[in-house]
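Just one chain is shown here, as structure tokens, and it is the form predicted on its own.
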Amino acid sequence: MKRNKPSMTARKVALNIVTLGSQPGMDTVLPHGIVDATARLLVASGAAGERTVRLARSPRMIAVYEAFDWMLPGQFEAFAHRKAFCEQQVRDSISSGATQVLVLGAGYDTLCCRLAPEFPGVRFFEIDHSATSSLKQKGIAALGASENLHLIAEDLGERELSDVLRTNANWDVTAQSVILAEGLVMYLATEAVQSLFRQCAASVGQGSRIAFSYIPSGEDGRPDVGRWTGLMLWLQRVVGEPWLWSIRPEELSSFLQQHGWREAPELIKGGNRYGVEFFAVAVV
């Protein structure tokens, strides 16, 4: 990732939600609100300008998506379910008790700010490198925060997590959490997928859980995501966002033993892949 730039890759799934917002049918799968949060927070953070989210609102973009959706079928339609998946992990944790989220590489992701005002007696925390989290918080400043939000810029790449947040005042490293590593895991080297994980489970109480989507691995251990497989990690480098870490998916459960945490199915509602990528839970 280039950490000078805003994430392109951040921009690019927060533009997507919104086309979908316009898909008939995504308004039953869709989180309540997102869209038009999205679109606000887009223009008001200066990551995108009006013209752009309007055409991204236009049925001319929904015939885009699908256009290329023989490169990676069924993930224009994807990024919503993944989004859902998430904010039922944040609901279905807080009613069982957690009093944390934490959601790393935001990106311009809306769940934190729609989410912080229903929940005040929560704390909400993101986490994402410079360049994109000073747009986010220019747009969250311009369109109200929340004082139980709580906007980390910090490079996960040059500081480690756990001392981010044993250095954060706000953050209670025994209270039950949840974290969500959405569209995350993919763009960390082996070695830096393994540490987060331990890091993440250090830094939180029992009972707490951490949600997360990955690209499963092929034969040759490389991430897998079909015929064009190929040419989407020549894309991913082009931009300066390559997919470096996939695993398959029965390797993951003693993946998640090794580094802390035990793989837990059971709290997923709904399908665990969609597109390209499989939605994964587990618990400390």
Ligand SMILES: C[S@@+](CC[C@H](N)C(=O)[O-])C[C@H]1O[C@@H](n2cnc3c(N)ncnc32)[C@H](O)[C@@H]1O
Contents of the next structure:
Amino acid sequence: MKRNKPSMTARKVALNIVTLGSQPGMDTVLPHGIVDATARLLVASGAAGERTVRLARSPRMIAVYEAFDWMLPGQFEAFAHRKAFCEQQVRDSISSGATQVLVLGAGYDTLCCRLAPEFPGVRFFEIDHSATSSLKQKGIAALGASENLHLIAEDLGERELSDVLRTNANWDVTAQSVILAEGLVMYLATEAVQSLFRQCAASVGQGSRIAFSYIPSGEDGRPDVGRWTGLMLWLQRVVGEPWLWSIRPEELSSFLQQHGWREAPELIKGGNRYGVEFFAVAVV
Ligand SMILES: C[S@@+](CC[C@H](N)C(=O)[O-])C[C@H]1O[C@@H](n2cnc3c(N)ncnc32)[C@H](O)[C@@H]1O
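Beyond the form predicted on its own, can we have the form predicted in complex with the ligand?
Starting with the chain above, the whole complex follows.
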């Protein structure tokens, strides 16, 4: 990962969400308000220019994204399902008593900015590399920050999450919390993923959950996204954000157990696989 440069993949996900707003039928899948909020955040942060965002809103861009689906089948619309899955997990957790929301590798995701004013009694936290986080900070400041939203600039490959949270005066390690790791764990080395799950478990109170997306492993143990896996792995390396971690879905439960969590598929309301990614939830 190029640490000194804002994440290209985070920008791509955000622009994809803006285009999904023009895709017929996606309004019933995408969380309410996400398209406009993402478009505003991209421009206010400087992550994308007004012209780029206007182009992303154009229905013509749908054809472009759909053309790329030959490489990652179904991935264009999968981002809408991923956002819906994450928002559902956060809303369900808050309904069941969670008072802290932590989004790891948040990129230009707008969940915390949208939900923080709606739930003033809940504390929202985001962590990302400083290059991406500082752009986001700028965008949020321009759009109007909420007192209960905290942006933390850290490299989770360099500094332990438990240390980051322990030294943050606003984070309570005993509070019921929900952690999101959406489109993140594939970018971390195996030891970093194992350690991340253990540290998450050690940083939250009873009844907490973690929701995340992951890429399945193929027979050779590498991430498997179908026929064009080799090309995708190469492209990810070229943009400086290589895919490093994946797991077979049938091995996930025991992996989670070894690292402090119990897989809880009963907490997933829709499907658990869209495009090339799986969605999973675990509880402490
Ligand atoms: C594919 S983007 C996903 C962004 C966001 N979760 C979403 O789905 O819209 C991955 C994000 O993880 C962040 N990331 C990757 N490795 C990281 C690390 N070691 N520490 C902190 N953030 C990291 C990147 O900067 C980027 O914003």
